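Shown here is one chain on its own, the form predicted in complex with its partner chain, set out as structure tokens.
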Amino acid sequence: MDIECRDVSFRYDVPGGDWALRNIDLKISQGEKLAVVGPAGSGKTTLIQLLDSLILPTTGDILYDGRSVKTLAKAKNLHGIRRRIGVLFQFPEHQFFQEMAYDELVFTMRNFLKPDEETIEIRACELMDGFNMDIDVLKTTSPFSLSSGEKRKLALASALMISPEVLILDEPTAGMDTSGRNELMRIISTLHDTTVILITHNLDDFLDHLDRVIGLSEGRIVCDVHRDAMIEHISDMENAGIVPPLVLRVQHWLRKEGIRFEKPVYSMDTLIVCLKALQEKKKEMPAR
């Protein structure tokens, strides 16, 4: 599903409420992997609520495969869109309401697709194996008694149960340990045809899996840059209040010193391997 925001602005209906988003123009093609970054209060969470049609633009319009969200809302036909979009919210416990974690996991699939219980359980087992969580334990555990990282994994798995066309992740790795984070990265890397829109403060974590980064500040888009071009835009990003990933900042600093890699490196582990190799080469060079 292609998504297009056309001059979208949004204001919360509270006394003295300011514009949370202003004049957003954004095209997201099916299968793109993009991150939305920006300081606290820059409008990131509002943007994903709009993209999921949980709220409607105050002005402007959002088109899903060319169909206007406002027209769909008037026709009370938004459920068709929401069914194709999976969301992991910032505070996963806010989306829990079932007594047992397993029922939480399968709720969307059970109610949207209505398959038999055996099909549901096969899909649940397949997913939770990858997350290193035991289905039998989930059947006897309240979702609210899980640790914060486990709650996040459960909420993500619940969104993935119905194989959404668009997956929106709001701070998916906050509170997750390395193994959970690695699992998440592995899962994202398998979602070739799925559009992934993620909001994160840790661009370093995701850089390997992204096509594009959108920077927001005070409700406006201040940068929209392809990953491979980010090193050239480090200063622009910093000037807009966006902190670029350290792995790219280091390469930016190295370029200033005349050291340039053929292609940008997107993980710190890989960069350190490259730097060590350079040090070794220097050692092997005959002294002049």
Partner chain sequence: MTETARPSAVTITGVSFSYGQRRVLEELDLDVLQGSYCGIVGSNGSGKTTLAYLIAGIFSPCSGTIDTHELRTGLVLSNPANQVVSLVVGEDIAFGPENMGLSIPEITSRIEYALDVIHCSHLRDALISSLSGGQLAKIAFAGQLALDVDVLVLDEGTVMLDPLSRRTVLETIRELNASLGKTIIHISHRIDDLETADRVVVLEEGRISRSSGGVFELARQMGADGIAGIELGSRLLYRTFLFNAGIDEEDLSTATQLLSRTMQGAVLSH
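Numbering follows the first chain given and starts at 1. Keep in mind the model is a prediction, meaning the values are calculated, not measured. For the two forms, the rigid core is made up of the largest set of C-alpha atoms that agree within 1.5 Å on superposition. What changes on going to the form predicted alone:
Could the form predicted alone be shown next, to go alongside the form predicted in complex with its partner chain?
A lone chain is what you will see next.
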């Protein structure tokens, strides 16, 4: 599903409320992997609620495969969009309403797609095995009694149960241990045809999996850049209150010192290897 925001602005209906988002123009193509970053209050949560059609633009429009969200809302057909989008919010416990964790996991698949229970359980086992969570335990455990990391895994797996075309993840690694973060990265790496929209303060975890980065500040888009061009926008991001990934900040500083790699690298381990290679090459150069 292709998504396009056309001059979208949004203001909450509260006395004296300021614009949460202003003049947002944004195109997201099917299969893209992008991150939305920005300081607190920049409009990130409002944007994902708009993209999931949970709220409608105050002005402007959002198109899903060319169909206006306002037209869809008038026709009472927004459920057709929401069925194609999976969302993991920052506080997954706010999404839970089933008594047992297993019922929470399979709710969307059970109610939207309505396959037989055997098919549902096979899909559930497939997902939860990757997160090292036992299906039988989930059948006898309340989702509210799980640890914060387990709640996040459960909410993510629930969103993935129906293989959504678009997956929106709000701070997905919060509360996850190293094993959980690694599993999340593995899952994202397998979603070749799925659009993935990440809301995160920690770009470092996701750089290897991104195509684009959207920077928000005070409700406006301040940068929309391909991952490979981020180094050129380090100062712009910092001026907008956005913390760029450490590995790119280091390379930005190295460029100022005249040290430049053929192309940007996205992990500290790779950066260290590249620096060692430069050092060895310098040693091999004949003295002048």
